[in-house]
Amino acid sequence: MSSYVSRRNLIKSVGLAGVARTLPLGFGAFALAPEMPRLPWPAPQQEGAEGAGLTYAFLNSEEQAFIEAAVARLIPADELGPGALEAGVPQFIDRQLIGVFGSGGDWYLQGPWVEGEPEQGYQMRLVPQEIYRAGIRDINLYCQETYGGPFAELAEEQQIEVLQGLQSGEIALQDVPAALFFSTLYQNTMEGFFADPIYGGNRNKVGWRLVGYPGAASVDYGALVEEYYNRPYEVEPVSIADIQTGEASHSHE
């Protein structure tokens, strides 16, 4: 993988605080936005949606082909374990952006649309799904007038090449910005790798096995801190429906 993301930088990046969110949806690293027009986005394909075993609700059939390219690069598998299209981090964007993060249905939307100072956080008019359909589609024109096809299709090599455009603003896309497109797909991976399995992603709980993570029973971990400090603690995580379904307890007892 190339230098700006690796699985080991990614631990690195996130730790056990970051972990330790099992509910997704941080959408935190937004730069500054100017002032955007919304635009009609059309409603998704479904065709080809059985892919590797996921099912689609928003992303249409182009769209599912870059995420499912796109994470693999962004997290790949590797000798440490799988890597995000295997944890079904796909299916977890695809499910918040059916839902109430992806329309923004409870952000404030009303203006003014000026640009802000950093502190003041995300200040554009597009909403999560728009900012994907726009950027995939504008993506896939770049890469096809670039390289000669869509994202998904070309070689690895390539799409980190790609991304690497999108993360610094070199690549320039028509409707949203290069960099806060890439922050948000990478904002979503991570949330995606890492949230509680029942939200779509993290299956069989790699991202927490990865990383060492007990995982929703966390909440009575406290008093075990203080004798495992700086000492791994191995044990079998537990999700929020290892609990609903009594296969496992919150306690660590």
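Quick caveat: nothing in here was measured; it's all calculated off a predicted structure. Positions refer to the first chain, counted from 1. Definition used throughout: the rigid core is the maximal C-alpha set that superposes within 1.5 Å between two forms. What changes on going to the form predicted in complex with the partner chain:
- Comparing the forms between the two forms, the C-alpha position of Ile198 differs by less than 2 angstroms, with the core used for superposition.
- Relative to the superposed core, Ser218 undergoes a Cα shift of 2 Å or more between the two forms.
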Contents of the next structure:
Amino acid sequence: MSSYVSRRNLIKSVGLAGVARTLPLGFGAFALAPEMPRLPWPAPQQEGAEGAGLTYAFLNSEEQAFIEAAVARLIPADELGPGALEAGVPQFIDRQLIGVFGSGGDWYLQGPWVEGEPEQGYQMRLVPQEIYRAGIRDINLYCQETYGGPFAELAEEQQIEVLQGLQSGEIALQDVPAALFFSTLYQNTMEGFFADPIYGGNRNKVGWRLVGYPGAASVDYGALVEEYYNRPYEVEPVSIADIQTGEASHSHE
Amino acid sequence: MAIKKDPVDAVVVGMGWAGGIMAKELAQAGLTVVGLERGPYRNTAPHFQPPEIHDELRYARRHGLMQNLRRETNTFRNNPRQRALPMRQWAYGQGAYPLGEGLGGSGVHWNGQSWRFLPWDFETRSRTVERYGEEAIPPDATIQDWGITYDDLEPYYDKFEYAAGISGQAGNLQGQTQEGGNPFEGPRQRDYPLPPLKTAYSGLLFWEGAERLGYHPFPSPAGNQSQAYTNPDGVAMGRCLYCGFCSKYGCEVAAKSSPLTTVLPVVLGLDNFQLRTHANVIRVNLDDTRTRAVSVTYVDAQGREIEQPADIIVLAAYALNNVRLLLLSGIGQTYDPMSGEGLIGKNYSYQFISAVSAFFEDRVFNPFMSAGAMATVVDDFNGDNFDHTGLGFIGGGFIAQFTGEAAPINTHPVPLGTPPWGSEWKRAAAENYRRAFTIITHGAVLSYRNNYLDLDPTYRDAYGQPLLRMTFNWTDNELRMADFLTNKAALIAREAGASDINIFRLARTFSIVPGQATHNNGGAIMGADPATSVVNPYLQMWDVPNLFVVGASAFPQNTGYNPTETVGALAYWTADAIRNRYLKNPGPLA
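Could I see the form predicted in complex with the partner chain next, after the form predicted on its own?
Expanding to the full complex; the earlier chain stays at the top.
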């Protein structure tokens, strides 16, 4: 593990998770420069309005523990900076699950249900809420039988082994195809790491800082396209929330 | 019992590019016109404003501007022996062809690639036979000429380009090849209304590499305005900010050509035009003779069935929906691939895309400074711009370095062999986001006996109507063409100085899962002969002369290009024929 504080230690350090938003410290601490020597812009002094706290609306405590451990393996905190856990990906996934995405609200969900060819796309009745709920239960049963404990309590190496087994489909789960569970978790983890922080992930824009993406600002790049030929354009990234709350303007040029 | 509205002169189904142009042209001719749009009202302000429009998750991943599949989708299979199954989701930005919905249609979320087809494209069959012989036509191909030529359509391409404010560099002005443009394009009477967009650094490297290989690079024609512009109707558009939120987004500064920034502001201001949104048309009603359309029936937002009578009925929905409406209405004979008889649903065609990612050790890009159609292109291998002898395919496509999308959920390129997660992935994502660009190939798909559209026997939409069933696969012609083009793209990437490349070849079997192109065509094709076409050269139903079917549904086969400008040009061409000929003497125009 890196020098980053874990989520649980951080909760201790700021008291209650629910008040993190109102404290001047909060998650902004993650972006402090020493761990990110590649990034030339200054770290923000505080988190701003995007910190959504650490509470959950859909996932139960067993599921929370699973997701927090799993996303930390997919995108770990390391010398390059915070990982998916610190970025708030578990809270992002939870919020997605309580919304339209989680219930398949814009999916065609009429039967009959027939197993098709891969080229015909997804044909199962399961919507993401069910994929996560049934999948995590199945995986923890597998981990209990194989390793003697739920996923969240396994050693990191064992967790990685389980995730690889899910990805390849070598692990068979009862209700949810393992590869489907893995790809859902994987897609949502990437989304939570790189989406605008208004959705609860990419906290303090750590995903954008990692790759050098400037974010949502309406900068007029018209005059900059040629000026920055073969030269990195590096700025403090701006999120939708930064603009909504007046932390940044549409155009910061 | 349906509520019956008072008759109007014309009803237009669909308020995208085709419908917007038709509605404007007919209303300006003095007709009373009703425009029916199945989706909601939306406009530049307030619906596409920053900061909220700059949201990759909502628009590029969750398809915020697209059709809600819960209400309607289509079923799909690769061949007639399979059971077709519904396309159920577009999760995670997937879906071969995200379909638009709402005022402006797909013309709101496109990225602005605005091409004229080649003169060859309109005479694919006859010119192929002429140059290579009958045996060059693939065995099951059902390709045919359009019944019009490039020269017929040229003034209407021009009209579209000036209405839409297209940015570009002419390559052929009245037969004279122009430096810096596409030397293969058909002759144009005048230049684009706006100069081309700026070239990205990635595009510059592509340009230099392509030129060293002897190809002819040029800036892509773009429906992204390189300068502020006021079109001939007096509608003002903004200048592109190169903000990078283009394809799958609406434009905040009205700098992407769209029905909302061009034709709709004009027609919405006319007293003889009425827009009805949330109006989902379920059929066209014919009279007892089956030679005259009398009305359309739609379901409104409250679930009521409404009948709208009109003297002229224009189907200008999305290509797939035009075909579906004809099938739902029982107009014409449904195509049967076994017997080869019937025309509705025949000659459905699509588009293919393959890609090469180029990674550079010593170059830095800013991929987020981009516009939808900001691209450097070579057209040397499109259409019949090159000798196909011995290649085993006909047709072609363009090869382009598009800046396009660069928001990081969808775009975080890593070299092949990088694990998809973990610290090693993270390092590769961090190192390569600014050090890579993608070259795409964009190729033609011919029409074939076993690629077609009909109604699904099992699955229905939220209104109880059968879904459209698509039967489609690649054939050897597409696979050989894609490999040929992909190899050329890889050659350019290496010549541009890439230290490492990822090649994404066309999968051997078509899948509706990965995102590709919303370039569905055919199914209600145009032609000079009523025995082999659904609509005549003026997009008028041969059997029902007061019914016009406008859109890419008319393409007899696809070309290597994006379809929008040709859809727009055909709409202007048809509207012109109605205004100048049909209104004086209603009846068959051909």
